[in-house]
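Single chain ahead, by itself, as structure tokens, in the form predicted alone.
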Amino acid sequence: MTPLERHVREAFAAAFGGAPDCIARAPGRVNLIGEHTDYNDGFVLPAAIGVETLVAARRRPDRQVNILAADMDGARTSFDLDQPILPDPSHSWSNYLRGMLFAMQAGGSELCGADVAVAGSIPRGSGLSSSASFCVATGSAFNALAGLGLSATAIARLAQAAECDFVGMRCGIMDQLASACGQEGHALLIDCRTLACEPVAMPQDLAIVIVQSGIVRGLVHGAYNERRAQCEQAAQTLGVAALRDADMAMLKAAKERLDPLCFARARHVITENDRTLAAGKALNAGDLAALGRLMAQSHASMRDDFAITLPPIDRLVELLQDAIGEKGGARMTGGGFGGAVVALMQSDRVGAVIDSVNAGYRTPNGDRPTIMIEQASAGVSLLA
């Protein structure tokens, strides 16, 4: 039994009394590459991690829905599913499962009453997508207790449809997919029209650092949801469904009657497209100077046409880059405005390259970064 599992387990039995049915962990994710592509119908090459949520959960007799957080010195809150489930303002750590179990009502899941209590080890606001985990982890624990018999895949397009339609962050589908269906030792090559997961094996000798850059993200109220606007805007004005649907002969041709900022919007998503099918297919061929090349392709078009990341992180990237050499890349990872970087290297390049990390990066309160040591991990699942 994990540490985080025993906290679960132990902070469930204090509340509740006894031992949950069923926890439901559900992993956080990292994207090695595909920024802003999946509500854009296109491909992104992301990972599931060790990092995690856990959802416990015991079914009741009634129809109330008691959940503490384990993480928040035991903040609980509580709703009745024969009322409409509406956010909580003073709770709105739990709008994530409350979000999840409104999509799942809607779309015609007959859903329990049940005691419930989550803790994770994501870092909140990190770009690891702890959000989408704790939706994901929260479709699975009810969906066991309630029978429903609902895939993996299904659960995933429910808890996107959460984040979209009740908390107001109009995501992709990336983030849930991968939580849902990440595979052991492999990424994931997700095209994010037709749902399609392809298993992309990692190189055995090859290395996933993410670097916490200090600086804590908040998409709903930053320019996420302008960014998807921008990229709708530029679809429309090209008259294609989305711009996985678009190539740069047509953005080009289209210049004059778009707006700057979409065109480069544009610009980022079409080009971005291309390198995360190029880079699957050297992640899986084990070409690390190619991986590299295209990581640091992304990042730029993040800065330069997207406007997503910021000066701190691309100075990190930077130094991630140098102390990598050749042979591996680092790039941003998440949504932007902050959160983690992600770096990919050979395995006895990784001292060295936390070295230089911790010699020449700070955060904004002045601490050493956190850095973690992650693996391709498999998806969510049901403990024992």
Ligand code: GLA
Contents of the next structure:
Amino acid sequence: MTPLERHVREAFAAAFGGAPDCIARAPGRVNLIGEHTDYNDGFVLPAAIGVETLVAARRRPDRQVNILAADMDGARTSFDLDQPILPDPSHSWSNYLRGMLFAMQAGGSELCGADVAVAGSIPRGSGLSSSASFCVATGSAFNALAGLGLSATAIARLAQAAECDFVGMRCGIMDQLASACGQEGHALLIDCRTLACEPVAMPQDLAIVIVQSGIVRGLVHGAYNERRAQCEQAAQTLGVAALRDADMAMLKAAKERLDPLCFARARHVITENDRTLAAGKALNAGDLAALGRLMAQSHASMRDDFAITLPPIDRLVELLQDAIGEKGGARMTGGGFGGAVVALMQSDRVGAVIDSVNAGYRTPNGDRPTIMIEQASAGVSLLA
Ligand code: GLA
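Having seen the form predicted alone, please provide the structure of the form predicted in complex with the named molecule.
Now the full complex is given, and it begins with the chain already shown.
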């Protein structure tokens, strides 16, 4: 039993007595490449990672849902499934669970009351999808408790609806699908239009290193939603259903008709889709030099065309790129405006690269950054 599972079991027993009926675990994810392409019906290449959220739950005979945050000094909140489920500003940590149950009910699921304890190891605001993993774990636990028979993909779709319709973040489906459908030892090349997930084996000697910049994303839903609206506007001007259907020739031909910001946003998405497909091939072939070039181009495009990076993160990426050299690469990962940087390199480079980061980068508090060495892990599952 992992320390996190022991922790959530003990917290559950202390709060509610006895043991949960089930514990669902859902991992966080790191996106290797393909940023802000998912809601444009495009391609992404994430991997589920070892950090995770656990949701321990036991069915209740009534319609009450009691939630304990095992990580937050035992904070608790409750609500009734027969009343409209609303966000709770005084227990905002519970809103992802509330949103998931809201989305499940809206989707026709017959839920049951439950006692629930939640614990997790994903740093919040780091671009590693703590919220998606919380929603997916919640969906999986209630799926088991109420015998709903939902597939992992169905849970991912509902988790996305929870964020879009309840939390107000108009996100795509990447984080939820990666958390639900991840495969050990593999990244997933996801077609966000069809939701087809193609596993791409991670080469044995390839290390995934994640450096947390220490710049915690604040409330960036506004900036995220604005980028999405700009992409939708560009697609409309180009006369396509989504930017997935556009190419650079179409974009250039429409330059005069597009607002310059929308032009730049669309250029990022169109080129990033191409890079993501190329990166899937490079990963498959174990071509680390090509992967590194694609990651560098992706970061530059996020910086210059999509405007979602920050100067300290640009410097951290450059530091990593210099330390890694030609065999591998680095880029900011996730929605942007802070969070983490992902680096791929041969395993034997990891020690030297970590030394360079520790020597050359400090978080806004003046500390050394937290560095995670990760493996591609399996998607959502039930522990008990
Ligand atoms: C966030 C969203 C995802 C995706 C990324 C950017 O993580 O939740 O849907 O859009 O940003 O790639």
